[in-house]
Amino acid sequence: MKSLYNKKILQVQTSKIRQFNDYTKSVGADVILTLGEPDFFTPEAITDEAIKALKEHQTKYGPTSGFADLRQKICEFEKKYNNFECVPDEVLITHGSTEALCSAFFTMLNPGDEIIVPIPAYPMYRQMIEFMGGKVITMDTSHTNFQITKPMLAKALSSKTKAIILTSPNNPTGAILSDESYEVIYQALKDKEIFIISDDVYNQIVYSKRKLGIIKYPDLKDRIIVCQSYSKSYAMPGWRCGYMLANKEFIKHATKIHQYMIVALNTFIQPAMIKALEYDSSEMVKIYQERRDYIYDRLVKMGLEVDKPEGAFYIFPSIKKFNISSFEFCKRLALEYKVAIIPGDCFEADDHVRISYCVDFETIKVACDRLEKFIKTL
């Protein structure tokens, strides 16, 4: 009997992160440090702008690419914040960074094309790339403090390489790519027709002086694709809004996919997106940093090997010394101590676990207390 379904969709896995999150709740975990969802509410100034737009009946279809004033504001923001020069025709307003990434993959991939993904990595990359006929080539950075070296990149490159994905700060590690890593990437790719996808979801949640990423190399501009989200930086995960930056030709083709997937982003949200770019989120970042410092110190005192995150709101301790899989570690922690964290296997790094600290201090403290007790039993 022939299949009623697309053969590729049968191979796509649902999110392991959300699967495990659901599992922990089903076994009664009551201290949840799983998802990357800010515990802050969206700032009122941003919300008020959307309410105002609704009251003004901004509920009709909007332009496929997004409103011109929003795209212009993004250009001004990128110039001010990242020193990245772009024009409105190089901006596409998307349904979050997830849609931006999917539209980018759709636009560039032919069957057999390879995309280099440094691991540990967000699992969506592999699922979408493989669904669209591409092949994931991983680079394991867990032995190089989550940095990219010349030998590992040289080994990953081939005549079939279409793109490399860079996520800095990283999910799940919180690591930021160093100037040396970016120089390795630049020297390896400057003369090659290879796209560089910069997933910038966390690039405003940084705990030291901000450094420019791959966009600091102007001669790469036509091959850089930035995918950005409002979810993390402005506590807007439920709004599902973001944008893509790329050269005009790429945006023109990506807009075709975008149009058939969502037509256009909700109109009344877009004025709020403009307002968000004027919002100073430094107080949120300060609080995340305080949480980072606390949980890092606790994990070190427990005897766990862990790198101090430089950004985002995750910490990724090693559990290798316990000689136990990350799934078994997290399963037992949920069953026996009712604490929910995410197995590193979800990010192709089974020797680690991911702990999200975008929750209140009391939750973090209770989680650390219970985790410490659990570790003593191993």
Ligand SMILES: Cc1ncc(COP(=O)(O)O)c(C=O)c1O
Contents of the next structure:
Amino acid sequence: MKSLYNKKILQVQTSKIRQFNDYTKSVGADVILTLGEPDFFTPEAITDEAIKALKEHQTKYGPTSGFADLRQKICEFEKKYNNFECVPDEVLITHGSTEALCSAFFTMLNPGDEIIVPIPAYPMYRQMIEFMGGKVITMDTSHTNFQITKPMLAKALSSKTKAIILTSPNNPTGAILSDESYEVIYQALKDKEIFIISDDVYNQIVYSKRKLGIIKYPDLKDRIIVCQSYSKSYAMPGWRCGYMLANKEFIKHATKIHQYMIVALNTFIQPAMIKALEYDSSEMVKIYQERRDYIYDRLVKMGLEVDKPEGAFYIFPSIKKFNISSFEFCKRLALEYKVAIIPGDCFEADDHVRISYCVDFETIKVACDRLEKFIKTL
Ligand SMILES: Cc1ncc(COP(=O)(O)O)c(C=O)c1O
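Return one more block: the form predicted in complex with this ligand, after the form predicted on its own shown previously.
Then the entire complex follows, led off by the chain already shown.
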């Protein structure tokens, strides 16, 4: 039977994060800090807008690229929030940023093309790039405070480089790329025909003054592909909505993939997407920040080597000194102390573990108490 399948689909791995999450539940873990899913409900004003649209029977097929008024509002939002100039023809409304990322890979990859992925990295990049015939070239940032340096980028670049992916704030590290990292990228890429995929899903969850990412270089604009999500900033992961921003030509081609895979995003969700753009998420961010401060202090007091995350809702301590694999560490923590966190190996960084702090304060506290006890046994 195997021969009936696409050869590459047989190589694609299902999410190790979800597998490990299921494993921790199967062994009875009751303190769960695994998934990157806000513990907040979607703000009511946003939900009400979708209910209203449903009641008004907005249930027909929508336009392929998304409603024009939504795409216009996204342009205004991007200008105001990120100083990014775009027009509605440069916006595609997608089924989460996952679809934006997949459509982007489909649109650009020919067999053997290379995409540079700084690691630790969100695991779907590798699975999807390889499935679509591309090759992942990793750049290990775990020894440079998760920043990109000139030598590492020079080493990763080749005549086959099609794109680089930038994820800032980052999953799993919570790190934000520094001005120096951006300058390194800019100087290396400014004269090259290489796309820059900016996975911006956490760019509203930042704890210091917001800085512009790669979009601050206007001369790169035609090669920047922004993949954006509503899942994190507005606590809407189950709605599955997001967007892609790119030049008109790129959007035109990406829309073909989108059309044949999705047809168009759910009609009644789109008025709620407009409403969400008006939502001020600073209260949620403040709460994430309080949790970040608490968990960071606790990990430092436990003697773990850890960078203070500047955004997103993950913290990524090193477990190198214990001399065991991240799977072994997390398995034992789940089995013996009933705490679920994610092995760094899932992000190609086996020396670390990822803790998601998008859970209530009490859960974080209990997790830290148990982790502290566990560490003392190692
Ligand atoms: C870095 C990163 N990119 C993309 C996604 C996918 O987000 P969405 O829910 O919009 O598909 C996630 C989700 O965890 C993520 O962490």
